[in-house]
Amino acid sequence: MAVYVIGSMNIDMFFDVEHFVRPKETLMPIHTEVLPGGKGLNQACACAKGKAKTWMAGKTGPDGQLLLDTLHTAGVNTSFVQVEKNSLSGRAIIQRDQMAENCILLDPGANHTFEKEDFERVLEHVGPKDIVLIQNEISNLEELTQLLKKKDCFVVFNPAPVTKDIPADLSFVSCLVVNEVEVEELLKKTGVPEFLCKEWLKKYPESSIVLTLSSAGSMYADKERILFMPAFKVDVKDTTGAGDTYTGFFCAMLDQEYTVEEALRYASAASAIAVTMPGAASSIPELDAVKEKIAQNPDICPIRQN
């Protein structure tokens, strides 16, 4: 069993600011910072961090060294990642406020360069007991998911960014993983969390969703229950990356078989260290800090909804 991840891979170039730059205006940040990022790279990272064994499909330009090398450090897998000599690594520019908010601008560059080639590579040595984790920030996104209609493997779908990429039919997905605003968007419906779990299901009765509720918590449901899981309470320093967290831990957890409500634990606690801490990549939390976290809230679980 193993997870792989086909994504992004970027370089984040953060600017922590007074508030966000308005139309005209010139800012001078207060800090400025790079660090490793992309949400395909974020999440390797939390995957592999969880302990789960994971190899990562992505792609780089020459200035990618710094992603390469922490993929590495995080004990992910680097054998499907290729260096594009003719493209720039792809780029996040950052801005970070003092209510711990922030926005992105992103620049694709090599991300955007994936061919159905590429993925072919990397299926064909997936197994039906395998996870394949996937975002929206690469190109060619319909030509992976008709591929991976035709592979008997768990298809775990972070869809952000939300774009008219985003293939129309989305059976070939296990498990979708979203926030409110990204699944308001797929459904072209609003409500609350559990209206919307119910009308992904209705949609897709074999698939299972994951939604994201920031400090609210979690919500997880499948045909046959609903399960709402607490936030953990932090002080929150920065919430770049903290879905990526998440994510990865969830599918790490689930590769390893644990079970649903396990993950979700898992999952809600890794991203909830993440937050404390600046950075993406650089924010997640090793496995022994999770379940220090966990140990130390043991009253936090899962609560069944219906």
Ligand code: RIB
Contents of the next structure:
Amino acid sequence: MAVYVIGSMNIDMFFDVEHFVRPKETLMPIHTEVLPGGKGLNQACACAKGKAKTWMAGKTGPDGQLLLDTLHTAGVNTSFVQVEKNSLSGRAIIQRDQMAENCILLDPGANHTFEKEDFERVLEHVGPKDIVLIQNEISNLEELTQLLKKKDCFVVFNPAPVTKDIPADLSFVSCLVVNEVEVEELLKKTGVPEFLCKEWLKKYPESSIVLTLSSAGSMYADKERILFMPAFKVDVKDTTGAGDTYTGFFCAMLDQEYTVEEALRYASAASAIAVTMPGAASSIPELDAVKEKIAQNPDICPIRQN
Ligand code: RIB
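Switch from the form predicted alone, shown above, to the form predicted in complex with the named molecule and output its structure.
Let us now look at the entire complex, which starts with that chain.
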């Protein structure tokens, strides 16, 4: 079994600022750094660090060596990564403020050169026991989802960022991983987490949903149960990529046949560690550190809600 991540790879340009730049203002950052990122790359690195056999299908420009090196170091197979000669790699301009909040400006670059044939090439390798993990930072998502509808595999969809490119029909999804803002936009409804999970399942009863709730924890629901996973308490330094760490570890554990309860625990512990460190891919912990976090907090585990 393996996890195939079809997604974005970005060069993240971090700017630590006193406050986010306001209209008509010019601001000098306190500190800058360039780090690997992109939701696809981050999630692939998290999967591989969670010890799942992981493949990345992504695109960079000739300036993307940092991204390839990052994937290799994490143990991700990059056979499906293509270097587009005539594009630059995707770039994220990330302002990080003193409250550890961020705001991101995204230039997709090579991530927007995906065509149907690129998806077909990867999906040919995917078997019925494999997981395909996708987000919304690449071009032609609709084409990809049409192909996934015909494919026998487990599809995890993290619809981030939510844009008009998200297909209306999400019946290709086996498990949706979202935050509250994203699910409210998808469902065009607001409400408490349990309500949002139930609304999703009303539309797609054969699927499951993982709703991440930042420092409040996370929730899992399928047609049989609702689980609440409390958060591990940590000092937050940088939340960039925390959701990706969660999603990647969750998939890695499911792929290795851990129970949903265990997968939630590992995902939650991994993302808790990630927010204590700067950067996205660079903040993803090793499996040993995640295990240690869980061992130190035996009481933090999923609680059944129904
Ligand atoms: O989810 C975090 C990621 O979003 C960053 O690494 C940045 O590249 C943007 O894609």
